[in-house]
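Shown next as structure tokens: one chain only, the form predicted on its own.
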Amino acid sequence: MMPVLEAKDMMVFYENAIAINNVSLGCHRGRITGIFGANSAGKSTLMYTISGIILDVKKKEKMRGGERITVLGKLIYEGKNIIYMEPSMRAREGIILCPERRRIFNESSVMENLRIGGILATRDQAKKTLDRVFTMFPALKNLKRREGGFLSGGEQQMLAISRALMAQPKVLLLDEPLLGLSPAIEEVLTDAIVEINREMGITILISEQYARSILPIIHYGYVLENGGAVLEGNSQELMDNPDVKSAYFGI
């Protein structure tokens, strides 16, 4: 079975520094794929490249005379190379990023954030998804009018994921969704990620530095070091690998 989303020989340079080094990976439809690695391993750059945001960053850097960004390789989505497709078009095609550190609109209410996320959805889609996220995250239902900046870190992450779901993703990119959160909130979010995949049928690509909670729920995963993929395998294979055990489980 061909992956619905596949990176082939992907490379990203910031000036002469390599951030993504010849990475090839695949995401199969209806599966959860994990990307693991330490800080600065290249996870967020990879997510920015897949979502297309790296192209916006590249334009802004060029306009202000900043560092030169080079993107090479292929990104095949549903049989088409989209490596140079604008991020807005990728979103319309169903590739939606929930970015690292939430990036919600702090001065907007929970409902306003969700409505912004659902701008591409039909009225029926928006209503159905809104009902789903309030069932998944009942805490948000009681905070509809609260400004995003007054939510806790866990509530903000629930909102960020919900806002991404409102955009009707086919492939949901989750960039370090557990960063800085308590074990209790990690468990809530991990359960939600499984529900999004199993019940909503959404393909998920998730990057995490803290892999302990995520490794058991993925179908397949990759480990990045210095921008390159050094290990790959299914959930059990990665958890049984002595290097992964040492790095992520302290064994």
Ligand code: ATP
Contents of the next structure:
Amino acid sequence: MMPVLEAKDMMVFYENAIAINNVSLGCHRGRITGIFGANSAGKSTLMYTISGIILDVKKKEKMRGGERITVLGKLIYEGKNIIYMEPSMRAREGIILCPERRRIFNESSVMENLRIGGILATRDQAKKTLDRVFTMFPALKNLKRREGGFLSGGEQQMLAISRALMAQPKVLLLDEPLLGLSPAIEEVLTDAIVEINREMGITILISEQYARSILPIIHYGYVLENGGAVLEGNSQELMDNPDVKSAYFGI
Ligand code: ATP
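Swap state to the form predicted together with adenosine-5'-triphosphate (ATP) from the form predicted on its own:
Zooming out: every chain and molecule, the one shown earlier first.
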């Protein structure tokens, strides 16, 4: 089967520094694909390149006369190369990023954040998704009027994921969703990610630095090192790999 989303020979440079080095990877429909790597391995750059946000960063840098960002290679989505497609168009086509460090709107309430996420959804879709996220995260339901900035880190991440779901993703990109959260919250979020995949049928690409709780739930994954994909395999293969074990499980 062809992947629904496929990066081919993708390269990204910040000025002359290489951030993504010839990466090829595929996400299959209905599956969870993992990207694992240490600090500055290139996970966020990869997510920015797939969501297209990198093109906005590139424009801004250009206006400021700042560093030159170069993107090369192909990104095939549903059979079309979208590497130069605007991020807003990609979102309309169903590629939705839930960015690292949450980036919710701090001055807006939980409900406002969710409404903004669902701005392109139909009324019916928005209603269904709202019900769904409040069932998945009952904690959020009691905080509808609370400003984003006053939520705990875990609640903010629940909100960030919910806001992304409101945008009706076909492919959901989750950039380090567990970053800086307690083991108890990690578990809630990991269960939610499985539910989003299995029950809502959404294809997921997820990046993490510490693979411990995410490795078991992925179908297939890639290990990034210095911007290059150095290893790939299914969940079990990666968990059994001695390098992965020592890097991510400390054994
Ligand atoms: P982290 O876990 O720290 O977020 P990461 O795996 O997401 O790391 P990236 O943020 O994608 O890694 O960074 C990849 C490389 O590109 C790093 O060497 C980083 O310093 C560099 N880099 C990232 N953003 C920029 C930028 N705007 N300008 C210049 N270099 C950048």
